[in-house]
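Coming up is one lone chain in structure tokens, specifically the form predicted on its own.
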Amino acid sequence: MQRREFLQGVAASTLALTLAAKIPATPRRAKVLVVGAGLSGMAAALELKNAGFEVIVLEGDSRPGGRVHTLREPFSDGLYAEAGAGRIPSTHDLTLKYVRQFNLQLAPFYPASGAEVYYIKGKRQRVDAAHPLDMSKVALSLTAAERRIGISKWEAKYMDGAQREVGRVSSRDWPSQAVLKAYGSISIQDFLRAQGASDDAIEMLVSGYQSEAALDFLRDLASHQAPMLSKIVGGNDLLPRAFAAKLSEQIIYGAKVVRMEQTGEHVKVSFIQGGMTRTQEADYIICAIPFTILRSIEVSPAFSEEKRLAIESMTYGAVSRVFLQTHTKFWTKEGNTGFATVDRAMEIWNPTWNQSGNRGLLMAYAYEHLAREIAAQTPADRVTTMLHYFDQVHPGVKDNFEVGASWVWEEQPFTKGAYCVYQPGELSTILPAAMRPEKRILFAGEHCSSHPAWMQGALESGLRAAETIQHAN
């Protein structure tokens, strides 16, 4: 496609709920202030820069990427793991487009062979082609059908039909009013109960996200079930770094925004840098920061009532990650991948299955109530707690342990949360309001997209904001 056709396709494929955005035009070469150097802000900034606009990006942190963050310290031998965005589905065309554009390499997220461990109710089982999960040893209270078909087929039993009805997220008229009515106002927990799922099966399927809108959960599940999940070789933060390299002269780091103001044909942003308050004036602002941060920024004149409600009421998920470095990849001796499924609000990953050297990393990806329990501990206690738990899942962790680390997204001063989680009814109310411009201020970020919680959503929203400004000028 030509560049403009591509951008128009992006704009058209965004939620049908968002009406065509209209913003004031300017008779001169427009200047745009982008607040936030996450993927959405940098995608917008790069597109506008290439189109001839004057662009300045204000970032409060000292690094680009926002919630795309690869952790390399305190690990040894060049090991790394993702503190933020971890997976790229093969259906996420925008993310893959930029991966190719910046000549980055991809690797599968999961290894092609090896056994995964299931650890449920204190019982451990290895699962591979030769040793399928023995449901007679799974101490859950299940229906006869759930026990007969096994855990791996529960998603298909309870959610495949609904996913087909929900349709392709990237289609131009998604979501339809029928889909919104059927799945937008019911929680995923109530939806699964209506399908006949047992409480224990629901806990395993949606642990931590029982109150999430069924439509939001089904949308997210479609990405997880893509034919292939990948990661960027060398770390996913190579993607925002590549954007930042193209925008090095436009990005101002250490700029904590405290006020946004609109006056007639101009906008003004005030930010604190080095203890001093500075200002920048422009024709437009693209606000590409989470609403958790926008809540503390002064705005004049005040936003519309719908926008204020969206900003104040949007729910952000809690995510805590704990990383354990081991002297060897000892789990491979048993033929295991290092990945595990457990009966807690947590996933266990092995990010180093394709990294060279003898040492390895195992990590806990905990969410919601478990993430907050971990966050309440000291950093040292987080590592100790997970070390004891992991030794039950992968016996030998304690004997091989060297160093540990943790990352809590609710503690990060420029995010204060991991990603937005839409509650029942909000996809038809809060989401359209979140995406809608306020005169000369536009909004971008995963929370303003059809793919919340994914890099795809951030990129989509940034391009939409850039296209809106280009159309107006």
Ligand SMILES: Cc1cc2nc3c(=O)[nH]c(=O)nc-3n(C[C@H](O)[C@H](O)[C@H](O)COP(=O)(O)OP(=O)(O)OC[C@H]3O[C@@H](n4cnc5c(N)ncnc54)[C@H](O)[C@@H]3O)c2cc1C
Second form
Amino acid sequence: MQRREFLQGVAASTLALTLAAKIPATPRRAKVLVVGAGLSGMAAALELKNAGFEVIVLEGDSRPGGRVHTLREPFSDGLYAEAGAGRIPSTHDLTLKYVRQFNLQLAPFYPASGAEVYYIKGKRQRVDAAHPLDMSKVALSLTAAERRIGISKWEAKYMDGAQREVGRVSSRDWPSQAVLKAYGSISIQDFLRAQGASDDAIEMLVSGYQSEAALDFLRDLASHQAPMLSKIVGGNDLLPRAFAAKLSEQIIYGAKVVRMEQTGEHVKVSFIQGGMTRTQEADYIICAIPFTILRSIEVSPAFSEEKRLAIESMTYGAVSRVFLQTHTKFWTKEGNTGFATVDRAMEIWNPTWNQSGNRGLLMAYAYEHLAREIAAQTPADRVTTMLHYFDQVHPGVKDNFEVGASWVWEEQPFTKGAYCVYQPGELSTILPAAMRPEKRILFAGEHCSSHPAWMQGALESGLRAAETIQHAN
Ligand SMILES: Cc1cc2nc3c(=O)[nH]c(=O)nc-3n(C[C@H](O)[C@H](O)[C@H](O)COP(=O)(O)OP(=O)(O)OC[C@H]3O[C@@H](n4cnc5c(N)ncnc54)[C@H](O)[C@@H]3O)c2cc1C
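I have the form predicted on its own already, so could you send the form predicted together with the named molecule?
In what comes next, the whole complex appears, and the chain from above leads the way.
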């Protein structure tokens, strides 16, 4: 089956249908091997452990959490910043449920006051409640309405209605036939163009994700538009670490899975640990690793054609982050938050606005083509390039600079990409194929969920896999 036939030929399906997928039962107390100690794998493992199943988690890395990773080195004074998951929307009930369960403390993601900097076409403006953005100084080629309402209102103008409609679909019904029909087969760029958006406004709105399905983009936007965005005090990795502490006897670290096998009523996983190949047998596997990695794992017997195509075709976005530590939080002297909006495929964050001490960190969150450009540089050049750019956005960075760091998701050996980005047509084809169990092998991970690219999606998919096993037994 070719990719094109696959995209045309598989019937549309919702998560609810996939949930109904049957897996074989086991006559004894079932043993489950979970591949990957990211949030999806650990949510599944903890659920099954608590339900009395025997569980082993094989993790290739030396730490839990996968794409929830807080960087504390090489920063001074206990400063930290996120390499991966940064924001928790107030609508993400599962993520918040676990935050509460593990007694973790939340802080707002953005400071309540201060000016944000806009840096567009080489012109810098400070914007706060008293000083709105002066659109006459924004040298973008815009429609009269875009110029009149200002950049912060563009999302609402072009996407509010659609985003609400898409955001309302429950996880169980995702993606409903109605939203698939309306937004599933068009790219976000074409969707915005059809709404009358100018090319420059589209460029600013899509942050490099030009070919993403409008439906995927709008679902993501619905999370971003939650009433409140938070982060975990001390670092978001405290969440996976809390899971890992509950699973300390179940997780085997440094165990890189290289082969999965199903024979009759059993499954077998081979993994490399300390240079030795070892095996574990069980009744089920929950495969909770990104498809970028699954592509190079040997599977016997081969997966179904649909699954194989889903694994091979899934698109992963590129993200690179660059961190600059400064001697002081000098931007506060001008009354700025440290956050900035720029005309590149990049967000600028200040992760340290609520961290104590004089020093601060500014962070570049680069997407797609810009992320790949950054990835192609040496680590030292990434920092130097961003230092020059940031000095225009926040003049004074160079004078205050102490140490820099970068993190490129495409070069991480256990991830090889940032997160799944569904392309037009794929939410009715690749998503259901990705989620469907292959006999005794079940699949979890943000890519198999109603919230791709969010911790919520990872947790939901893990619980779904655990529920399927519990249901069958
Ligand atoms: C740049 C970035 C920004 C993000 N921003 C946000 C955000 O603001 N808010 C939010 O909620 N979410 C965000 N996310 C998404 C969130 O981090 C992910 O959805 C979630 O962490 C994915 O969990 P997972 O279990 O699906 O996969 P992973 O976290 O990737 O876990 C998979 C695990 O499997 C392991 N593994 C891989 N291969 C093997 C192998 N062969 N053998 C054994 N183990 C293996 C890996 O080491 C890893 O621990 C972001 C992600 C990124 C990358």
